[in-house]
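Only one chain is given next, in structure tokens, and it is the form predicted on its own.
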Amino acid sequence: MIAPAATLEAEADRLLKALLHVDCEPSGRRWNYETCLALAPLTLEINRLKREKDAVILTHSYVDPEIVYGVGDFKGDSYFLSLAAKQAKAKVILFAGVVFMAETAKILSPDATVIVPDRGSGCSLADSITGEELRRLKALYPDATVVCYINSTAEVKAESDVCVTSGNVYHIVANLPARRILFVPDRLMGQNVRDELRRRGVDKEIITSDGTCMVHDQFSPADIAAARAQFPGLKVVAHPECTAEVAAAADFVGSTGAMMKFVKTSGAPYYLMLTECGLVGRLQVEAPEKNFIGGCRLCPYMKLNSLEKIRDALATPRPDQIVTLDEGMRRRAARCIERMFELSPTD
């Protein structure tokens, strides 16, 4: 069904108003009226399909901005979207992110049909350890409490005691009764947790597996030093998936949600964002007065999401796009995530 010209023009105006200030695309793409007019038929069709199918779209901050602001119902980091998945009452949940996130949505909303636009949208962290490999680690450290980062598969969550995000990891690990913690799958975040808890005077032994994020492990202190020399007053904002050396050299380290809050509420002349470029795009939309210098990296898995794939998955999902989980495993993984909600700080 072809929308009337006036409807397409109104949709193009809406998209342009949201995307006008986004210029962090390494490809050099810019959003002008013609670009938005070309996108308008897709966004209109997707939003129509959502109404027809009682569907919601969860969009991670790292996917392309035309997805976040064109068709997303909820946008944010992994913790916020976990809550949105838990509270969703829709018949269909489409997760524009990566596969482990869609699995999390299915864990928390078992009665919904959960769809992932591209089954190839993996994660270097989540794919770095299997449930079987974690069972072998647990046998080596039987007295350890197993803490899994939310960037993990459903089978790893099912083998873990509690899940954490980059926003609540310090609080939860610090308050667990056990001294020995087996933390999977992020080696670099594990080191940052060690350093931060030591700074707080919290005595924990943290053992990690060896996964890293292919985006955040690429930044270096040299990147920071070069940027500070060129931009006086610069604030460097990093994710705890970065190396300990990068975290120590940054002005602020936090989850994607915390990074956004820091930038929005501080008054630096420039910001270097050591994270995925999608977050910079969101900030350019929501805080267009801020100035960002280069430095972000693209996640190839997040960029597998597209409006075309979302439309097709909503209209007629293929079997590989529908997330299914063994019920016993799903229940064990759900308990792991529910423990996170129970132990998270309330402020």
Ligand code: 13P
The other form holds:
Amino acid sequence: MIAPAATLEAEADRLLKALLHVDCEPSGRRWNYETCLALAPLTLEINRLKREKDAVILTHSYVDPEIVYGVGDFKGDSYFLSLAAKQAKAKVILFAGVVFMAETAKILSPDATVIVPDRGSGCSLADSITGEELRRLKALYPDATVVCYINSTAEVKAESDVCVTSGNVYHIVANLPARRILFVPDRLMGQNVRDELRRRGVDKEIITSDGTCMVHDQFSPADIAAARAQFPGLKVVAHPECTAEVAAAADFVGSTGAMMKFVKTSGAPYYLMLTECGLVGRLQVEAPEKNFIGGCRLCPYMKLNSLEKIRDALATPRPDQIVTLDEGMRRRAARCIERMFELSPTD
Ligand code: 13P
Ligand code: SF4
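Having displayed the form predicted on its own, please output the structure of the form predicted in complex with 1,3-dihydroxyacetonephosphate (13P).
Next comes the full complex, this chain leading.
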């Protein structure tokens, strides 16, 4: 069904209002009235399908901004989106993010049909360790409490005692009764946890597996030094998936949600965001007065999401786009995530 010209124009205006200032993409893609008018039939159709199917769309901040601002109902970091998935009352949850996030939504909302637009949207962290490999590691450290970063498969969550996100990892690990922690799958975040807990005077032994995020492990202290030399007063904002050297040289380290909050509430002349480019896009929409300098990178998995795939998956999902989990495994994984909700800081 083709929308009337006035409806398309109103939708193009709505999109342009959000996307006008976004220019962070290495591709150089910009949004103007013409590009927004071209997107309007798709966003209108997706928003109509959402009503028809009783669906909500959860969008991680790293997906393209026309998805976040054109069709997203909830936008944020992994913790926020997990809570949104748990509380969702809709029959259908479409997760514009990556597969482990859609699996998490299914774990927490088992009665909903959970859809992932592209089954290939993996994650170098989640894909770095299987349930079987974790079982072997656990056998080597039987006294350890097993903590999994949310960037892990449902299988790995089912083998873990407690899940954490980038927003609550320090708090949860610091407050666990066990001294020995087996932390999977992010080796770099594991080192950041060691360093932070040492700073807080908390005595823990952190054993990690060997995964890294293929986006965040690319940043280096040399990038930071070069940027600081060129932009006096610069604030460097990093994600805890970066190396310990990068985290030590940054002004702020936190989840994507916390990074956004930091930028919005501080008054620096320039920011260097050591994370995926989509977050800079979100800030250009929500804090257009801030200045960002280069240095961000793309996650190829997050970028597999597109409006076309979302429309097609909502209209008639293929079997590979519907998340299904073994019920026993789902229940065990749910326990590990529920434990995270219980142990998370309340502020
Ligand atoms: P956040 O939970 O901080 O958004 O991190 C998710 C992620 O995949 C970072 O690479
Ligand atoms: Fe995984 Fe890194 Fe992509 Fe986040 S940015 S989804 S951690 S590969």
